[in-house]
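Below, in structure tokens: the form predicted on its own, a single chain.
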Amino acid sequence: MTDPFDPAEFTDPAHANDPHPFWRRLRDVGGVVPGLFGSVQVVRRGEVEFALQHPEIFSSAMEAVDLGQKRPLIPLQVDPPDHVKYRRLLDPIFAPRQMAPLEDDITGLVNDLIDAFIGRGECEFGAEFAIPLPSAVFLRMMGMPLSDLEMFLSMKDGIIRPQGTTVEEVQAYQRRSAERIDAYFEQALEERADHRRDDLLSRFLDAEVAGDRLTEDEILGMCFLLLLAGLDTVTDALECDLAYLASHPGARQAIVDDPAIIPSAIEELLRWETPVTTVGRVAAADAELDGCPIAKGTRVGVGLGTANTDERAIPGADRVDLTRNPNRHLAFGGGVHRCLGSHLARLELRVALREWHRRIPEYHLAPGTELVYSPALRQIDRLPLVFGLP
């Protein structure tokens, strides 16, 4: 962290559309660079992996990221050893063998969405496909009616994309949104107290951790995290994937010609277009990383996006190879806090790309479109697509 670097550059919107040159420059400065408000950013692959694999030093507790909630997001904001008992409960629920039976249902949802706009020859991909697909899957798993979708999206955006022009206004907006989320799930749990259903909420009510039933606070912490993850990250990945393929007809045609490459294409696009570019940690003890002293209590941003394109660790990191193998990307994080829903996300992405290219093999960006990406979560403001060749 010896070279001069202005942390204000992290908020420069000029980096959002194509962050790779900025990330490359960060890595050239060092494995750790100054961040905003006294934080530090970990940006090289080796240092990022170390931070992810050592929660005793780089903690994921509530102090790392305050989203306005009253309780930790379980299991993300609970470190070992307590973290283990929650993963033992949740990992089997989200294991590949539990996700596989959902494929037919997801396939039906994908084709229903396509049916609604394919006849028009165009769509706004985010609003008409990328947002409703993972949201519908989440609501069905949780046992919530699809009619509540707009309310769920509003609550989620109130946490991830809060309104306000000052830190205080943003935090107040997040707190109000968190209260709405808690109130919704408290009512849902009350409805299932005496009448279980075939959904995740009912399973949580009957589940035990280390011989004890989950408390309401624990269940609410799980629901809060599942809401944020289930309604946003797959949407962001779908938008970035289709934007890339619409802008790179050779890559699009490769998928059309050989759908068998879809699984590896998904992994490569997750690497290149990492949806969650940075995850938050807080130093649980005084530490040193790449020669940089990090004081206890310092907020630490762990750069998944820049680690995924670090030429020091990945051959050909600066180019997209849809058949790359192996592909040890960190789009789902790493260590004990690796993304709980990664198997479900991969299933949704695989089915979506397979069915989309089966039915709409040719598409391009609507004429005059200028894509606008957000700087944190890699999300696109609007993605209008026109079917057929330009």
Ligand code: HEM
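Because the structure is a prediction, the values reported are computed rather than measured. Residue numbers count along the first chain shown, from 1. Each form is matched to the other, and the largest set of C-alpha atoms that superpose within 1.5 Å is called the rigid core. First, how it differs from the form predicted together with protoporphyrin IX containing FE (HEM).
Candidate list V137, L322, A283, V33; rigid-part hinge between the two forms assigned to V137. This chain moves as two rigid pieces, and the smaller piece turns through 11° between the two forms.
Compare with the form predicted on its own: the form predicted together with protoporphyrin IX containing FE (HEM):
Partners and other molecules omitted; one chain follows.
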């Protein structure tokens, strides 16, 4: 018999720490299950793929995810047909051949971070590595000085981890942070108005497809989204990877013995851990999925984590196999909104895991550590690592 569940369980911290048993129970209930506050959750692989492939029913419009922003996040909150215009402009800028030349730079940044703590024989992996790395890479790509890193991290946190005890306070804090971010990039665009540089902002200014160019407002919207979409996601993936490897010495040793498996290990850990567990949609029309009626306007959570571990679609789905091939996971989403930054994310993860294991092949969780994961984006509260074997 199917083990029933209560939608309140979606906020149970125990499920965030170890989501797999809960995800299995959800899939056993059906393809679509009730979520919190009248929403629904799509949980089996087949239904998740359907939802991702049908933006005309499962829309990404602003109502799908409310971050208190004043304009839609481009291209995340834009539905087809307008969405295609932005992806045609952006895809070439984030294509693998544009990312590859960043490898040396990222290798340097990774080693600078490791240099700062390797002598101590321990680190807090989040604060000292996983959080600063993607922001440092982003600043380099944008053509902004690395000395802005601290200020940049605080602006980003103002949106993602706003302060305040009431909804009004939180929204006011986010608004002020958004204004600071806009002002920061507005000034950077001004500096490039007459003198282009070899950086992403200059490329945004010049990007053109069939006579279409991005307006300054659109560029600011994109910078804002890149900051939301491209930083914490990489942080979370790095933390999930290192937490897994620190607690599975056999997997860690396999990477040390044969670094050539790092690319496939990254894919498998993206599948197993799925740092972005769910993506938000809103029903643009009355619909039905797996026999479940979904009224127009209903919020829909599309479960990438549950889909990635669905034994109905993936052989050996409940087993971590660092050499799994093929591995068609949905950790970067699917359909038209599939992650724009997946090539950059993979490069950052690959360089980070390669350099880390070259310099720190043995490490473990600091004794007594209990890992606490956040639910939707799988960030770990604290990840203290001690170098060497326990």
